[in-house]
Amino acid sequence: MSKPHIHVAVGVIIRDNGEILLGQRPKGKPWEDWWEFPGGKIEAGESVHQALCRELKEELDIEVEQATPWVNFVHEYPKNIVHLAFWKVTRWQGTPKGLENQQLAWTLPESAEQLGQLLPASLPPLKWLTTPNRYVISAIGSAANAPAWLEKLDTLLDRGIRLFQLREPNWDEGPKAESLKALMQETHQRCQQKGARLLINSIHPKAWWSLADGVQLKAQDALLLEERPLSEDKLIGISAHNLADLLYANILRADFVVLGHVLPTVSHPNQPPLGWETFAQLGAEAGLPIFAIGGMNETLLPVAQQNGAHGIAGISGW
């Protein structure tokens, strides 16, 4: 007998300090006492946003004022298959209270496990929420430019950027040069001191990937792999341009995808951009957090998030 499919709208309610709201399932319900994000079934004729607003009013007595789509994914439980549409809720009216006799708790995503057992479908989003929403990609070029890069890196770290990628296909001594490896190690050390993470683009030697915090796989490099190339404590990002790339990112159990180019760019003058509409359509099928790339700057972060992006990615000239 096939399992029933259930479609659910889920609210990731986020305070300005990064805390999120979780609820403990009440006694007498399946998975009682387990902690989860608030939300509920999408009724016939409802949009995801309508269902989200209704559920959060019925469950928490709050009025949603600002919410943006984030990640859609499917989780299979023993008795059913749940299609989850996660939206980030960043502004609301009222103080959340458990109208269904559920306990509520505010927690940072990385501390959520201290509450108790977490519903299995809540685990991936809790991990994804620890991923920064601005992703800076290097464009250094040569060892002669290293001092300027390190100065720029320190400035970006002081501005709160916490995710970086070393990507140097045009390094003057070649992408495998010892001079570049030394700069990578210095960059990683400075990132570590500020609690930031550095990924290595897959154009560089595989031996470097584990020396940093993970790898950003080019789409064609991802297709050569059959399984996740690094341990779970490392980050795996995959560059994507179409739906096939996005689906393969799930096979490799990537942590996020960089999708683009969204807007016109000097680097791709003869390739038409995706545009926001296509970006949003592809992102809704990704099953993972998505970074928008191509013509991005920090002023476009809210626009990207309105179109379902986790964040934005771009070169270090922001």
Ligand SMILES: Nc1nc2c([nH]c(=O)n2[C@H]2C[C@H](O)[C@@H](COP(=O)(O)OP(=O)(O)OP(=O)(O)O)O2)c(=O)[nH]1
Contents of the next structure:
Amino acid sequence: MSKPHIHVAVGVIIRDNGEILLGQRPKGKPWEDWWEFPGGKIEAGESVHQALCRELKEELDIEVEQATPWVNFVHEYPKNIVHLAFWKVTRWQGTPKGLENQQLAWTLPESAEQLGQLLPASLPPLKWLTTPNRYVISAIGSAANAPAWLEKLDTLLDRGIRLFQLREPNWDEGPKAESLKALMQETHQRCQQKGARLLINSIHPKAWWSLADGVQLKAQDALLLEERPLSEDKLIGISAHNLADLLYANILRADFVVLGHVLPTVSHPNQPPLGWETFAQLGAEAGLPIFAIGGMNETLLPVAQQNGAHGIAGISGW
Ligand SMILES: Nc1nc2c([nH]c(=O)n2[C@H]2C[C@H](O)[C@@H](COP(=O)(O)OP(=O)(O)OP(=O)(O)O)O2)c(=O)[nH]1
Ligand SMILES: [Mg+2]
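Previous: the form predicted alone; requested now: the form predicted together with the ligand:
The complete assembly is shown below, putting the previous chain first.
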């Protein structure tokens, strides 16, 4: 017999200091005592947003004021298949109370598992939450431009950017040059000092990926792989342009996807942009956090998030 599908609206309620709210499932429900994000089943005729607001009122007595779609994630349990629509809730009225006699706890994502066992499908969001939401991509070109790049890097680190990508298809000595490797190592060291991460585009040698914090795979390079190419402690991003790329990112168990280009951009003048509507539709199928790329700048981060993005990525615009 085929398993039933359950559609659930889930609130990832986030305080300004990064803490999230978890609740312990009440006695008598399936998975009693396991920790989860507040939320519950979407009823017939309800939108996800309506279900989210209703569930958070019923379970916590809060009124949602600001919420954005984040990741739709499917998980197969022994008895059913759950479709979890994770939404970020960033503003609400009232103080959460356990109206179903459930225990509640505020915790940083990295400490959440100290509370006790979390539902299996609720573990991936803890890792996603540690992924920064602004992703800066290099375009340095040559060793002569290295001082200007390092100065820009320091400025961006000071501004709180915590995710970078080295991507130098047009490096004057070629993308495998020793001069570029040396600059990669200097860049990585400066990132490490500030707790930022540096990914290496897959046009560069594979040996560099694990010297840094992981890889950003071009879509066609991802398709050549059969499994996740690096261990869980590294980050894997995949550049996607269509639904097939997104689904393949899932198979490779990537950490996130960069999807675009969303708006017109000088780097792809002859290809039509996706636009926000298509971005949102495709993103809803990804099952992973998504960065919007193409014509982005920081003022567009809220727009991107309203359209389901985890964050924004780009070369210029910082
Ligand atoms: N709320 C929530 N549900 C989750 C999470 N992770 C996860 O696998 N689930 C699963 C467990 C359940 O099978 C389903 C949610 O159903 P539920 O029992 O909470 O639904 P509900 O609040 O509407 O409760 P009820 O009225 O049906 O008793 O989704 C999570 O983080 N939060
Ligand atoms: Mg519930």
